[in-house]
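This document starts with one chain, in the form predicted alone, laid out as structure tokens.
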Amino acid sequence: MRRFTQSALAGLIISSVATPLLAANTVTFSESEKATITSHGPWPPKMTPDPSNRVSGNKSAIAFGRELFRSRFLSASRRHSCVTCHKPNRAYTDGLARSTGVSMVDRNTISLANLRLNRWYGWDGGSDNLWAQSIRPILDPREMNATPALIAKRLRNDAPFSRGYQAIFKSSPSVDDAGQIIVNLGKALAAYQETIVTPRTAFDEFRDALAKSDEQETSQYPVAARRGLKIFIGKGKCGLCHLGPNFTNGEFDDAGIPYFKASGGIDKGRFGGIQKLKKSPHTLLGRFNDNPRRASGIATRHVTRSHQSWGQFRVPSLRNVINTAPYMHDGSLPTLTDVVRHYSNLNEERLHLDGRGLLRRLDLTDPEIVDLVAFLETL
């Protein structure tokens, strides 16, 4: 009897402690979350060319765009190129607070994978196409520092170049003036990083398994990373800013990072990007744009700079986001968790809402900012 009452009472003893851990393991979602999940793909998305650039998706364009992104070429001292801060080994970024080619920059870099999908580029959103904001860095004078007329004086007198040029554009150099020159240049680098997409994920095979309602597949994700899926699209809201199949709307929002620049100043952010964006040659309302409609440039018609816009700055994709630390415009967040950490202690009254704004403050415990970052890991 002794021994039975033991072997019982070690049955609930096991019992009681199995069924709060299979509780504990057990994350799942109703109808509408799965509907919120299944929206973040599938990946990746059909590419189709961009109608503004007459090169892109053109396998020769692309070749020679991939030469003069890793080239020296475009620097006026021959010291920099493209790689210098968006390095193929580290996601396309730098791993730096702040990039540096002639000097140091304010904006941490920001990877290049998949631009593609974009509506605006740069942290300010200064272009409305991926030609124009290939242009931005070789004219920068803290970057490349060149000039139109260096790089079609250097593109006339470089023969493999500019008889890469010539078989693309069917245009020679030496007839081109240096504007024409340096947007077909931009034009040729937009069609290279276009090619430049993530892969597949643990998300991706995860949401995929979840649309099919294949709970074999399902099992595979990590419980923590289910966890942190429920607290994104659940209790932290982040799918309002970071949506869809790249997990970014691609507009702009003030996260509460102060936007003082390292080398003095204020940086203005979206009101800054909207006041370059109507001032550029480069835009879809302009000559440049190959679409002879001109139809994508709306967006960039109506646009207008706010009060609101001070300190907003872009929406970044979340893709491979473990691999492009440090985070936020400025790079002033070293890690993932730092990251979450700072939006669940958000200062809602620094924030330029008036009224308006998406971003609340999380008030995340211990364990649900480790689960939300172990669900980033898996993006």
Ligand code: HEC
Contents of the next structure:
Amino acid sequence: MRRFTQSALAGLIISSVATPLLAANTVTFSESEKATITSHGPWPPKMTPDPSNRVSGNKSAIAFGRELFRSRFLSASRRHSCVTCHKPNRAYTDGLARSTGVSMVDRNTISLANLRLNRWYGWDGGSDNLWAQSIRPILDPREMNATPALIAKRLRNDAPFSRGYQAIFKSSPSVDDAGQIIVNLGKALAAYQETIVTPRTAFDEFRDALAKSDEQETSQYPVAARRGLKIFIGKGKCGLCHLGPNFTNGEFDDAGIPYFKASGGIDKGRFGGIQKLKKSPHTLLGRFNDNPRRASGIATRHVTRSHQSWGQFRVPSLRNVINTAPYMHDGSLPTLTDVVRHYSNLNEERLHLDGRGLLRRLDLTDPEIVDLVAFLETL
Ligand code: HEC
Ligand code: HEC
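To test you: the structure above is the form predicted alone. What is the structure of the form predicted in complex with the named molecule?
Time for the whole complex; same chain goes first.
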């Protein structure tokens, strides 16, 4: 009898606690919210070969590029490779705030995935195509510190790499000039990197189920993530910049991160990126673009520096973001909770708003922060 009373009492307590919990557990989305959520897919999207790179999608070039990516052949001291900073088992990053090759660079290593979806490359968009972006670290004195002449000489003297090169580019490195050789190696590296695509995630399953109104399937998606998603597309306004299947508009913005370099001085961000672009021989406007119509260079021709581009950085994709810590262009935020707290406590005066005002201090509660992070973790 006594036992019965106790368990009845326990049942009473559970049900009185369970009712409000249950209410909080049901997250529903309006038709317009559903449309927004659906716009973050489908995944993976169709990725076509890069018309500016004649070996894009070519199997031998992909294999050759993969070997180059892992080899120390491209660094002056033969001590560094692309893998030094882009480690395949760390989502092609290095886990450091600012990465180090020959010496420390100013920025955080970007994860290499879904690269065919980019319009611009690098935190500052200093390249308008993937092969140019792949040449940059080879020549940067702080990263691999090589020169086109050094790499050309090495290639001519290396029988296996030389044969690989000749088979793909149908010309011998002994007749090609150093400028052409470095571009071709960049194109093989690009062909390989284009094959790195992030897999489907719990979010993608939810998104597809929601599009089909499959309630059985949508209920598999964690409730905290659903609440976080509601904040992401709602009062967080995250989707204003992190939009579409790759969770980025592909352009540049100021998210209120200071832009001082560790070495002192200021990181000009997009402003500096446009300067680099205008000076580079390796853009879609130049002679190394293999697309005879050069149509893909229109954005580059029209891009102009403005005061607003100072201190702007590329809006990063949020796919696989759980695996790419630390965050932001300078790696200054160690965890996703730190990122969400940053947006929540945003110092609006620090922003270069110039009247756009997309970002506002959000003042999220602690449970809301937990939910938003739970959502980001499902990407
Ligand atoms: C010393 C570390 C280091 C090495 C070595 C390195 N990278 Fe990077 N990589 C970075 C950093 C840091 C960034 C961000 C650069 C920036 O925006 O200024 C980056 C960015 C990139 C990007 C741009 C991705 C995007 O989404 O815009 C590509 C592509 C890339 N690296 C490819 C390579 C290749 C190919 C190699 C080898 C030839 C290489 N990297 C070697 C550190 C490194
Ligand atoms: C006005 C455009 C804009 C809005 C709105 C915005 N972001 Fe960002 N986001 C950016 C930019 C730009 C960066 C890179 C900033 C930098 O490195 O200086 C960034 C970086 C991030 C990163 C770091 C990713 C990485 O790989 O380093 C995360 C995570 C993130 N945002 C999540 C969010 C969330 C969550 C929200 C909503 C609360 C949000 N963003 C709203 C533009 C925006």
